[in-house]
Every structure is written in structure tokens, then in C-alpha cells.
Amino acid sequence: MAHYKVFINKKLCKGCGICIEICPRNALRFNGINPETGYRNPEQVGECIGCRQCMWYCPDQAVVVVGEQ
């Protein structure tokens, strides 16, 4: 079974939270404020199943989901 990792580009993320809301596994949550941009950034806190909903719905293209073998 493959494992997946969610990467957030903190320079592109504007903290809208769509990725957090769309995740069927509740694998993402906000991780405070990014001091460089002033926006909230999500982080992976749970198991990602690789559906890539967060990636497809991100309006800023700040999310990448990568499968690990």
C-alpha cells in the first residue's frame, strides 16, 4: 500500500482553507501564521489516501500530493 505526503508551498498558499475542508480524511489542519506572508498555512496531520482533492481544488496551486513506495 502506497503512502502519500502532502506538500504545501508556503509562498503560494493564501490560507483559504479549501484543502482542509475538501479532505475526506481530515488529514490537514492550519499550522499558525506564516511570518513571511502573514497567511495561515495548512499542514498534514493525518493519513493521506492520495485522492488529490486538496491539490485539484487549491486556487493558488500551492498543494502537491506525492506518493511514496
Second form
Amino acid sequence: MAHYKVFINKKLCKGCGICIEICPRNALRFNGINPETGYRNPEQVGECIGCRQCMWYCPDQAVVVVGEQ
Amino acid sequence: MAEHFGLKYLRREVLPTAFCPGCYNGILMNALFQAFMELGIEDLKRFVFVSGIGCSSWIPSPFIRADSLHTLHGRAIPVATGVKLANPELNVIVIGGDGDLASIGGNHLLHAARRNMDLLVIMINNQVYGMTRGQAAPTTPHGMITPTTPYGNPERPMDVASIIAGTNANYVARWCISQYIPLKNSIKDALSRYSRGFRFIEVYAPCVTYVVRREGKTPGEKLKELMKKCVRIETWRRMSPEEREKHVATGVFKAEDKPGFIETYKKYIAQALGEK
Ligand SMILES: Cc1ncc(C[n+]2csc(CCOP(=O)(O)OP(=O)(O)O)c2C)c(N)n1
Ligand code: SF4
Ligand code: SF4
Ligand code: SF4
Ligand SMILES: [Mg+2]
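Form predicted on its own already given; the form predicted together with its partner chain follows:
Every component of the complex follows; first up is the chain already shown.
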């Protein structure tokens, strides 16, 4: 089974929460405030099925989903 | 670390964008960039972007790594027409708002579409004048409270895609921002299978700050609501008038491949010069 990892670009993320709310697996959660931008950044906390909705719907090009076979 | 597919089309030095957190303009950017990527467009040297004034007019300029003209409010289409006539080899894309393209620039839109001018026009219908703080636009829903309609909008919104479908435009579609894959595929079609004449894509994407937040919703909640609210035109037509008002009709309204203005114009010039 494929495993997927979600990377968040903390320089671009504006903490809007879209990725967290759109994820069908609740795989993402906010984790503290980024002192450099003042925004909350998400991180991966659960299993990702690689649907890539977080990547498409992140308005700030801040999400990359990488599949590992 | 792996890189986002959109970054190669962006001027990294000006990121993040000036848009509010969660602004749906950025989702349209993803769909546009994915369309470029899937069409094998590596850089945008053969493209020129033209925009007017408004938040959505900022999408090409300064963010997209390509030549762009950031013109006057409402005047993107006449400037884009000039660019295309001066150098027909270029792909000319206009990106702008509902206010810019359908209100102050409405007559330019109508007549460029009537001419079947060789342009791709992407209109972000965010239902308001976002940049100037959310005043009512010709696309504002009936009853919506805005700074210029404090008791609710007494008017009803214009259906821009249907109006443009009634002209000689070759390609007309409307998608909600929650329909990422069809939106991306539609942009691809408008740059490949239908690469001539006037192509118009309306993107229904409520302003996150002045529509979505005012409704007390998060941008993520609103996206999920739109996934239910936006239906295909065929489904929408079967609905009662009350049901229709609660939904957004989406899909391809028209897809033809008639010669665009440039081709027809060149033919006439050749005739006038006595060339056969
Ligand atoms: C000639 C002129 N009139 C009015 C304005 C003020 N103005 C700036 S942006 C804007 C409306 C923008 O709305 P829209 O095109 O829908 O873009 P949005 O910000 O919603 O994306 C207006 C009225 C202007 N800049 N120029
Ligand atoms: S790819 Fe899909 S499952 Fe994985 S984190 Fe993103 S939205 Fe969730
Ligand atoms: S959608 Fe993008 S900008 Fe919004 S919280 Fe997620 S990573 Fe950050
Ligand atoms: S005001 Fe609205 S359209 Fe403008 S950047 Fe903010 S959310 Fe986007
Ligand atoms: Mg607008």
C-alpha cells in the first residue's frame, strides 16, 4: 500500500484552515503559531490517502503531497 | 523537499500573495497552473496576461511569471484586443473580477465576445467589489447585505455566462471554485481543443472576507457548502424556480470552433490588398 506524506511550506501558509477542513481523513491539524509570519501552520497527524484535495484547494501553493510506494 | 507544481509559474520573490488568508483566487491559480503543466507548457514566454483593477486583477500582475499589462478598471479587454492584433502569435489571457469585466467593463466584454475576438477571459465572480471592501456588484445575490445595500440587495444578479453564450463567443463555461478538476480541464480545453475565438470561463468564488466571513463561515466550510450548491446545468434546468435560486448552474454552456476575429480579419485584409 502506498504511503503519502504532506509537506507544508511555512513561508507561504496563511493559516486559513482550508486544507484541514477539506481533508476527508482528518489527517491535518494546526500546530502552534509560526513566529515568522504570525499564522498557524498545519501539520500531518494522521494517515493520508493521497487524494490531493489539500494541495488543490490550498490558495497559497503551500501544500505538497508526496506518494511513497 | 518536493515543490508545488505552481511555483515555476510564479514570481517567488513577491510571494506570499497579497490576498486575504483563504481567498479563493489562489485556488483558481492552482487550476490554471495545473492546466499549463498538463498541456506541457514549461514557461509562459508565448503568453501575455492582461488585467484591470480589483483583487482578481492582481492574479497575473504581479504574481504570474509572464509578461502582463495591469490596465485601468474595466479596460483589460480592449487592451488585450490590441495586444492580440499587434502580435497574433501570442496567447492572450485576461483575468479579472465581476466588477471589472461585467460592470464597468461590461460593454467591452459583450462586444469582444460578439466579435469572437481571440482571447481567453477568466472572470472571478466573487459576488462583490472585493478590493474596495465588498460593495454590491451586478452579480450580488438578491437580498445580500453589503455596505451599499444595507437592507439587502433589491436587485437580482446577472447571469454573465448565459449572456456571453448568447453572443458569437466560441467557448463559454461556468464552474464553482469547489469544482477543481472540471475547472482545470475546462481551462485546458480553452487553451487546446478550443484555442481560437472568444473563450469565457466564469469562476463562481465568493469573496472570503466580504461574503464568506460575513456569513459567519470559514473558507473551508463554504467550499464544502459549494460542493453541494453547485450542480450541472442539466440538473439545474429540471429544478423548480425556488430550488434554482438556491443552486448554481455549472458546466460548459457552449463549445464551438468557428474562426476567430484574427483569422477573419486577415482574410479581409488579404482581399482588400488584392491577394487571392
Ligand atoms: C475608474 C475607476 N472607478 C472605480 C474604481 C474603484 N475600484 C477599484 S477596484 C473596484 C471594483 C473591484 O471589483 P471586482 O472587479 O469585482 O474585483 P474584486 O476585487 O472583487 O476581485 C472599484 C470599483 C477605480 N479604481 N477606477
Ligand atoms: S491528500 Fe487527501 S487525505 Fe492526504 S492530507 Fe491531503 S486531503 Fe487529506
Ligand atoms: S490551506 Fe494552505 S494556507 Fe491554508 S492553512 Fe492549509 S497550508 Fe496553510
Ligand atoms: S477582499 Fe475578497 S477577493 Fe479580495 S483578497 Fe480578500 S478575500 Fe480575496
Ligand atoms: Mg468582484
